[in-house]
Structure formats: C-alpha cells, structure tokens
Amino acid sequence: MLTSPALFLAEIRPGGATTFAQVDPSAPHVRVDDLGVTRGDGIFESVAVVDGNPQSLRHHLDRFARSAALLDLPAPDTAVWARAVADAAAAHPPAPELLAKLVLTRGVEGGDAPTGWVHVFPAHDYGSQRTAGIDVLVLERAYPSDVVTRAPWLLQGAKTLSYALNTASLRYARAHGADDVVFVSAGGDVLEGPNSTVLARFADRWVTPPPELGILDGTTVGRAFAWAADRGDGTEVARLRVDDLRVADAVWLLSSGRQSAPVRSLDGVPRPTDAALQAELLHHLLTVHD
C-alpha cells in the first residue's frame, strides 16, 4: 500500500458511530453519485501537520463539528475524528509540513451513510510568498454584513465543500496580477479571504473580522493573538474597513497549510511589511504546538 499520501475512510453507521481504516489511497473509495462529488453537499477542514503534530486540531473539530450543525448533517465524533487525524499522519513518512484534510459528505444519493475521510499529504511550498509577501485584490463578496441571521441557509461561516467562488476569486486574482483576494461585505467590511483570515496590525494592537459577519473562524489567528499577548501587545475581533488595511503598520492573510503571508500590496497600491516580525510570527506558528 502506498503510504503518500495516507488516506483513512471512514465507516459512519447509522446513530453515528464511527471507525477508521487506512486505504491504498491510489485504489477509488467515492462514487459518482456521492453528494459530495454531484453538488458540493459536505463539509471539509485543513489541519496543518507540523513535525507530526496537527496544529490547532481542538479549533479545527469544534468548526467542523459546527459546520456539520449548520449543513444537517450527523455530529461528527471528534474525538474518533482526532484519533484518525493523528493515525494518519503517523501513517505518512516523516516530512517538515503535511496538511491533514477531513472529509465529511452526505453520502450517496437516496442512502442514510454519510462518506468521510482524512486525508494527509505533503503541504505545498509557500516560502516564497511567506518571505516576499503577496499581492492582494480587494473583491466584493456581494453579501450584507448580517447574512448569518438575514439568509441562513446561504451557509456563511460553514467550510463546505462548495469551493467553486472561492477558487473563482483566485483565478480572477491571478489573471489581473495579484496572488490573492480579501473579501468584503456589500456594505463595505473587510470579510476574510477565499481561504484565509485577515489580520491587521496597528503598532500594538491586532485585530481580525469578527465571525458574525459571516466568515470563518479562524484557527490559526488564535496562535497568532496567543503569541502577540505575550509581546505585550493587545488583541481584539472588530470590524474593520478597507480604508483600515490601508493604513494598518501590517496586514496578514493567515491559513492553516500557509501560516502567514504578509499582504506587500492591495488592490495594486504598496503597502508596508515587517519582515522581521513576519520572521517571528511564522517562527511561532511553525514550533508552538497546541
């Protein structure tokens, strides 16, 4: 069997209970008619594997557990789900960074079984853009700030495996010259990115969107706010607008598999980075383990 990357499948029966067992990740394990697969109907997490350790891996089952709740879908036993998580990347061959992504769709259309699955592979290479910084757009999401209570159903602050804006976003980026985008609301707050949480810097003050705007809730902004307290500094979830990213000392998009990127410039306008304390800050995202 091979062991790059590791797959565990699950076997979810009916009341919840859940089992794990590694599969050759090369032999096929979904089928066609999955949910998932037909219409993006599931939920999924990226947890970060350091040195063989998933970072902020509590965080990371509380959200999915919480994006499960939103989509009617069976509560995931979290513990049984950690315990994969840790097996699968004990199953993988040593590397510096893996990502551990977690899997959960509502099955097979007309069954009652939901499909899931953890998956961890080697993560992708980021230096350059943790080092030199990345270029962001800032594009509309189109949604108002109180879409959580106004148009629940539209699923906002669930990770669901509906990605197709998101990477539509992305590819918008590309093509006009920028590495990433930030999102904002129809009345103008800065959001997060179609895969990241925005972090500002205003000399000793940090602060990221809040959750009810809509956004997820962000797993590594919480080590990152753990390690500007013990600088001294103080932290703090607000609103923010754009006209704040722009003067902001510095601005972060952070994600689990990239850490942290410092933002170089918005919507094409230069803006300043620390490097050294870019340095710091992924030093501590990297070595500081939950």
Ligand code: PLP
Second form
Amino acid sequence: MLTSPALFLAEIRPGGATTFAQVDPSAPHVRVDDLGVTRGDGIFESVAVVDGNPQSLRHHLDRFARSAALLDLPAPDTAVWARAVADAAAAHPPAPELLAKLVLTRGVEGGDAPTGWVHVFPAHDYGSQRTAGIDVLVLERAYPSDVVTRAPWLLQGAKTLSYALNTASLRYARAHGADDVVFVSAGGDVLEGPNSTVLARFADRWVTPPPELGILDGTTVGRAFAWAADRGDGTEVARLRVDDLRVADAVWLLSSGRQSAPVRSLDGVPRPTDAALQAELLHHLLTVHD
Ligand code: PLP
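Condition change, the form predicted on its own to the form predicted together with ligand PLP:
The complete assembly is shown below, putting the previous chain first.
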C-alpha cells in the first residue's frame, strides 16, 4: 500500500557506503542528540516532483554535494541519493506536485556516521502567489558582497539546515504586510530571497545575481534561463542594485516549490507584472523537468 508521506532513511557507513530503506513516516527516526536537531549542523535540498518527475535532480544533487563539501560533511553518493528520490517519489500516492526533501546531518553527537533521509510529501499550494503575485520587502543581510572569500565559515552559498534567520525574515515581512523578502548585501547588491532566487527582466534580457555573492546557485532559474534562451532572449548572471529592480520590466522570485511568483510590489511600491509571460514561464517550469 502506498503511504503518504513517503520516507526513506539512509544508512551511511564510515567511508560513505550508503543504502536507503523505506520506513514508517509516523514513527520516530531522528535522535534528540542529532547535531542536525541541536545545532542545525547539516544540509538539505528541496526537489519539486511534478507529475512524478523529480525536477533538475542532477543540479540539486550537485548543489547537495557542494554544500556537503563546504560543511566538511562526507560526500553524499549522489547516484544512491538519486535512486532514493526516485523510489520515494514512486512510493508516494500520485499527485501533481510533491516535494522531495533530502537531508544530511553531521549525525548523533559523538557518533561516527551522518544521518540522512529523503522525505516526499505534498507541496504547499502556491496557486495564489503564482497568479496574483507577491508583495516583497527589501531587507539587509548585512554581509559584505565578498563574504564567500572573506568569511567562508559563514557558509553563505551552502544550503544548510540553519534556516532560522530565513524564516525570521519571512515573519518580519508578514508582520509588515508583505509576503516575501529580497536580501541585499552590506554593499547594496541584490542577493536572493530567504528561500528563492531573484530574476529580473529588462526588455529581452533576463538577469539573476551571481552565486559569488554568497547566494545559492538556484536550480529553477537554470530552467527559466533555458526557456528565455529558447525565446531568443538574452540571459545574464550579473550584479543588480535595488534601483535596478525598481526599473525592471518585471521581477520574479523563483524556487523549486513555488516555481515562479511575480513580484507585484517592492517596499510597498506597486510594480508592473506580466500575466501572460508569467503563465508561459510557469507552464515551462512545470512541464520541462531538466
Ligand atoms: N536561495 C535560497 C536561500 C533558497 O533556499 C532557495 C530554495 O529553496 C533558492 C535560492 C532557490 O533555489 P531552487 O530554485 O534550486 O529551489
């Protein structure tokens, strides 16, 4: 019988040999002294599974491996993790949009093995964000734009489990009447959202900020760029200032779960959105999986 959600737990031996087994998602599996729980010391990926297809899986697994390296965690065996994602997606009752969450922690304090799992569950309903758009606040992340080389221990650019600051910024935005956030660096460079990539359109040119600023290398924007290039438009990974966002023809926040959400206001100032273009972009993101 298919169970919902589907949970596959890893057994990772010293040296890295990894196997996964399906377990009961309603039973406890993680210890209270796991460093992922007590310190947020670990990494994750959220992969959209659309009509049964894990999207941008190779890109997600490459990023998972890069995050592991940045945290000095054992390198995940990405072929085994890919199979676990496919198995967990197949074990979940079919649904148009699921999310597969891959987690790897430093393991139990004093232990010698990381903890890992793949959890597949129904995706949040982003319907209204996709059609009506989102109100966004610009907030400071307050790190310098060269944080990656200047302070690598801050792990900017790794997808760590330490998302308390990200969720705090979203609560701040909601308390101030907005839906989401765009972070800027101390130097005024546009960075990313707390769980999204910024994409701006200037006529036939599509721009997203560079990972060198200490932001995630987004998988969704990779698929959006492929679509824009197919349209004959230009795509560019380049620095943006907040003023650039104010004058862009359109701005989106992109992420695996929501795919694309048009930004309809920035710091309370209404921005133009393009419903037809959003429909076309969203259709591409939901139907092209690599
Ligand atoms: N930036 C951050 C901080 C994120 O958490 C995410 C996704 O969760 C993204 C960007 C977008 O990445 P992706 O498109 O691969 O989901």
